[in-house]
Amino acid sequence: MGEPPWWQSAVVYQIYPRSFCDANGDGVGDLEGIRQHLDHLVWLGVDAIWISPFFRSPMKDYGYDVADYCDVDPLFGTLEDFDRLLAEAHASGLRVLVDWVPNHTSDQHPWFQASRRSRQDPKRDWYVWRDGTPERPPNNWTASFTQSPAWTWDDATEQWYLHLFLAEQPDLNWNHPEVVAAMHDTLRFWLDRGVDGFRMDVIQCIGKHPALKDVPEKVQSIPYCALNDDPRTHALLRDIRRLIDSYPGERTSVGEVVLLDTRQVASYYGANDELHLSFNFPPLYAPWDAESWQKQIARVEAAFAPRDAWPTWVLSNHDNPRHRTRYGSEARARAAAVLLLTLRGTPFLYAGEELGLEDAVVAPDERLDPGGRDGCRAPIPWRAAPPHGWAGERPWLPWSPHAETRNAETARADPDSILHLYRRLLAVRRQSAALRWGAWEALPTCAGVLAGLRTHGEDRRAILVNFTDEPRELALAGSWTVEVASHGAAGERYEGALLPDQALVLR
């Protein structure tokens, strides 16, 4: 049997473009500020970059409003600038994945200025519309962001038509054949210029019961998306994933399903013919505790293994606070970092979070963002100096606490920073058929610790995590040499004892 695809064993690097690197002074980054430090990736050791949207956009939702599929925004640079940059990524070992949003458009994409130009256009059937009156939305379904009905009235044709975020982000009608069929094409403008695949936003929300019916008063603030989970979405997946797998080089789709039951996450990998990969969640709302994340793993592998499923697993992202900020500490986001790159799945990291940044302070008369997203958001920090190795003088949104001492360059020359915590977890786990590909198997442990076993063949690792602020001693039988710390001695041989806060890969 020969290995398994590569985005099983590979670690991927989200790259949220507005804040990695502006290359030609305008404040906001840009495809040439990624191709610029295509060596920090390399040299770190991630396996693939995932790019957040940077497709022709008015920037509403700053992307997730796309006016064309299949262009460039001139804010992000041009197709060449892509093609140049997936050129040297694939050249320097990595793969490239692109964030394709299929639920919803701008409502300044050419589709929908069809569509709502006149109850008979061609293009009218291409969004979801629906009678009433202006007083009264069809249904009770509520908007992201907003807490308003997921609904807006246009006067010129009078009718409603259906978003679930903004109302510039109306949602596609994936019931009708030509939809499907013009999105299928925009994947493959991608896939034809050679990208390796695609995170998917919001995927779980593309099928919708054509009856729109209420959902309980219960449920009724809940955003919309987070509740929809329409059997039509399988079979639109499985003919999304026969396109992508007919394409040769293991190409692969990561679906952002926006649901909080691992269970129902897990189905939307279908019988290994829909999705190839899929966020999960809860445990990124998880709290800092050894036995939330116990329980966390454990649904994780009831929900996923019987399907022959592969998990992923994140800590951030663009959609929520970093995980440097929620837990507390650096000494707790160094121990997460063992965690995240330890467990049987594939791990996204989310850019800077290797940096230990921090969420940004942002000023109410500075936000920007309509879901209040944007201290995740903050600058990269390249330089110790400002305006930290950026083209501008003034990025976008503020830079992250103490971006003077926590950037790449000073964190580079320190061999105990993060940075090197997470290039050693990096090459530890490259190394590891065990922590690549292997079996998890929870430990016995005591209280505040973590303790799991991963095994392939004779390769063999343990995990220990110790979630509490306080000494822990764990006696594991055999004998055991730690290999990474995330902060004390490695290379000595464990003794049986754990410090505050701290985890360790033994071997």
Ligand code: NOJ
Given for the second form:
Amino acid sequence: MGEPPWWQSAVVYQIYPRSFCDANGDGVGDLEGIRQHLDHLVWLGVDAIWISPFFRSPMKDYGYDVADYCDVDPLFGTLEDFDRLLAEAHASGLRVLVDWVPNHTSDQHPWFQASRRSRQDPKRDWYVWRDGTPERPPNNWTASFTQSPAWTWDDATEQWYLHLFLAEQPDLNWNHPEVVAAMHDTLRFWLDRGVDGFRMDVIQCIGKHPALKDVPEKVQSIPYCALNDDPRTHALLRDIRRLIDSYPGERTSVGEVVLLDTRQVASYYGANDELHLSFNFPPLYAPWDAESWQKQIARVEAAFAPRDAWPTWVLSNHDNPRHRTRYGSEARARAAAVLLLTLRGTPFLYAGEELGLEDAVVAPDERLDPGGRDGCRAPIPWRAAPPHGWAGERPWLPWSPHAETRNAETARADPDSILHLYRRLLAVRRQSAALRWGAWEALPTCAGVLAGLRTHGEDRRAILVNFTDEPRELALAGSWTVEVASHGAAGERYEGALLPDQALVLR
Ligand code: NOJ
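Just the form predicted on its own so far, so send over the form predicted together with the ligand.
After this comes the whole thing, all chains and molecules, with the earlier chain placed first.
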């Protein structure tokens, strides 16, 4: 048997391009800014980057409203800038995933412009239109962000159109074969350019039952995107998988499945013929306590292992408060880094977590995002002195707290920084078959401590995470050495005691 595919042992690093680094001085990050910091990622030791949307967009949802799937928005640069970034990333050994947004387009996309022109337009049915009266939407679905109906009435053609997100993000009709073909072409466009795969936005929403039935009243206030779970999506994903797998070089997909039941999430791997990987968000929403995490890990193992589906782990992204902010201290963020990088599955890091960044405090009059997600999108501070390595004086959002001390330059000069901890964990992971591919076995433990064993052949590691802010004692059978400590000494024999908030990798 050959080695498992690269995406099972990779660590993926998410870049939100508006916030990563601005090279041209307009206050918004760009592709050239990413290119200039590839050395940071290589030094850190990640394997791949996923870049959130940089396609042409009116930016109502900051790029998740795409007006042209096959071009770069001038705000971020040009297709040539992308090609250069991709070539340099590949030359440095980094794979690149782009963000595919298949559920909806921008209302400015030429497809929707045509579709809304008249009921007779050949593209009318590329979107989801329904009859009705202006007073009463066709069903009771709720849109994300606004908590209002997922429908907008179009005066000119006197029909409603569906949008699970903003009114400026009309849903594509994936029941129409021409939509399927056109969207497959957008995948080919980026695969032909050489990308290593895709993160797929709200992927479980693309297949919808054409009856568009009401949801039960008790779940009506939940955005419909978190409820849609239709067999059509699985069929669509099998075709998408065949397309991606027809390209050489182990191209991959990681789907954003926003369902809160881990078994449902696992179903989107099909029989290894749908998604290669899927996000699983319940752990991201779980509180920082050992018992919750034991439960989450057990649920993932129970849902994923029987299908031979490979899990993923993520603590932060551009849609949620950073885990440094949620968990409330750097000590916990350090322990969380040990956990994230030693669980069985592919970890996803969100740019800036390796610096221990907290969410920015955004004053009411500076808020921009309709979903209230500005805080976690604060710009990445590269240097200690303002404007922290950004061209231009003022980025589009305020800095996160303590940017003058919490930045890449300062962290790199301090061997005890959280940045160096991430780097050590990545190095240890890379060298250990147990950490990359090994099975996970929960070990007997005491209250407040998570303990697990990773084993692959002869290689094994024990992982201990003290979720409490008190010292804990936990004896382990056999003799173990501390390989990485979230804080405190490493390189010594493990004597059966954990410091408050401490997490350890033992070998
Ligand atoms: C999920 C993305 O992560 C989020 O940022 C976006 O607003 C929605 N999908 C809609 O595309």
